[in-house]
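To begin, one chain is listed below as structure tokens, in the form predicted on its own.
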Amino acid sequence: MHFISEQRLDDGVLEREFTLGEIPGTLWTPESAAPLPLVLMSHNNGLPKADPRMVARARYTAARGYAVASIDAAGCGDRPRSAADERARAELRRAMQAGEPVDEIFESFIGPLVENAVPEWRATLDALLELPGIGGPVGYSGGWTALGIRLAVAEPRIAAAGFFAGGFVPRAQREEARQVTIPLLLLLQWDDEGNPRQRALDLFEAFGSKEKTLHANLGGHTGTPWFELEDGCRFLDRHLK
């Protein structure tokens, strides 16, 4: 892991950009005493780590006493996209503009994205836990629920996870949800225009966790109340501190 920049932000959080091979990432750490628990934070279906909403969440969580890390998936952020990625995104845009069904397009696009992202997140986790001051436990927090499900099944070091029910979850990850047994917090926007409510409720039911909590709020896809970020940190506090 090679750090390429750093800056101390006005909330006292240290923000450091890094690379791990071809993987670009960001690490936010507070001024709290080490060792710090670690939160892996992603955005919906691989949106860039520099997205303002995700950066705000990361900074808030770090200020609460966590090391927070995010990376750009292949084909996302500044990483080059393959010709197949470009075709899938173009077809998705066309279908959405035409009001056509998009589930099968999402299925063909998101499934491979998840499979390619998981090894990179696990390699990043290995490198982060070798840094001085980061000792775990490890949590996952993010809108990319499909990735979180896959990581929760594949990565035994993840002790708790907070998901947002607003992203498309491929069939493979919906089946894998039954194997997820760690404590979970699932956020649902009741009026999410792009994600059927019943699908989110069915996903919550499918999780195999004995401790799982569903928070549902009125509003559309981007209307999650700010207080859910505070509640999410309290959830992490219970399981990672």
The other form holds:
2 protein chains.
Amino acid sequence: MHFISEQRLDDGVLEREFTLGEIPGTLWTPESAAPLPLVLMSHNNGLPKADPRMVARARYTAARGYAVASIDAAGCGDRPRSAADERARAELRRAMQAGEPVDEIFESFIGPLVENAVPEWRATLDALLELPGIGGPVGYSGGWTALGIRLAVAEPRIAAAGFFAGGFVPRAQREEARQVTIPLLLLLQWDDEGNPRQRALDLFEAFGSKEKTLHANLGGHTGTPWFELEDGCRFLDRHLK
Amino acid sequence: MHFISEQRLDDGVLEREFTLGEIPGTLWTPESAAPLPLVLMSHNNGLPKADPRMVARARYTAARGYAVASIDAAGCGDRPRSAADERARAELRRAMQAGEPVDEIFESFIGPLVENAVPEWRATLDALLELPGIGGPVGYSGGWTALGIRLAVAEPRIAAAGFFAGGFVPRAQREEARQVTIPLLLLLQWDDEGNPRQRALDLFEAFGSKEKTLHANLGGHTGTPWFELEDGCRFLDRHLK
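Switching forms now, from the form predicted on its own to the form predicted in complex with a further copy of the same chain, please provide the structure.
Every component of the complex follows; first up is the chain already shown.
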């Protein structure tokens, strides 16, 4: 893991860009004498890790006493896109504009993206836990729910997870949701244009966790109220501190 | 309003029993130099206001900086029961033991109970707001959701409400839910034996409020996790402080 830039932000949080092989990432850490619990924070895979809303979420969470890290998935954010990526994205746009069903396109596009992202996140986790000042335990907080499900099943170091029920979750992750047994907080926007409500409720039902909480708020995809950011941190506090 | 007993509790909260005409009530107040916002706290109408879980909720909320008041409805708790009350309760028990549908029995029993409770709660509110040290604004926090809906529609002084989706809500209140426009927090136990989940989700959908949040947790009727008590106070803090 190589740090390539750093800046100290107004709120005292240190923001560092890093690379791990081909993977570009960002790490936010507050000043702390004690080892920090770590939060892996993802975003919708179509957005860069520099997406302002995710950065705001990361900085807020760091200021509450967490090391927070995010990376871009292959073909996303700052990373080069293959011709196959471009074709898949173009086909998705075309189908959406034409009002055609997009589930199968999502399935074939996002399914492999999730599979390929998991070893990268695990390698990043290994590297982060070797840094001085980061001591675990580890949580996941993410807009990319499908990745979170896959990671929660594959990675025993993840102790709690907050998911945003707002995007397409491939069949494989809908099925393995029952294997997720860590404490969960699932956020749902009640009128999310792109996310059928019943599918989100079915996902909540499917999780195997004994402690799982659903927070549903009125409004569309991007309308999550600010207090959910604080609630999300309080959920992490209960399980990671 | 006549105070008939008082005791200072361990947490510094003053607990006072009162009567207002025939109505028996309890008021919990913390020590405070500034006027306190007021929370009307109800319980499932079949339980007394001395129900230990409700008292714990009331004391916790008072210690967080609220005047909290509860009264017993006619025929409930410490109040005398009429022969008609006793017949209705006996019929309800019989039907439940026989596995018969109980919706219509609930309807004819609880419908009038809600109607009759409203003027008593409003009279109590009038009297409470005349006490020194209680300054409003006013919130409602209650296990008796049907009463809360009726009060939220009838009583413009109520600025925010937390409901527990765990009991029978008469048709009249299900219909007037759309007239409720104050900020709401609805608590749902996902596996509540006595409360069909879809009915609770339909109720959440029906409320007319622009700001409404649903918190659903795994488990049965009495399994609400302790952190929802704190979340409920934080909801009140956002709207009453």
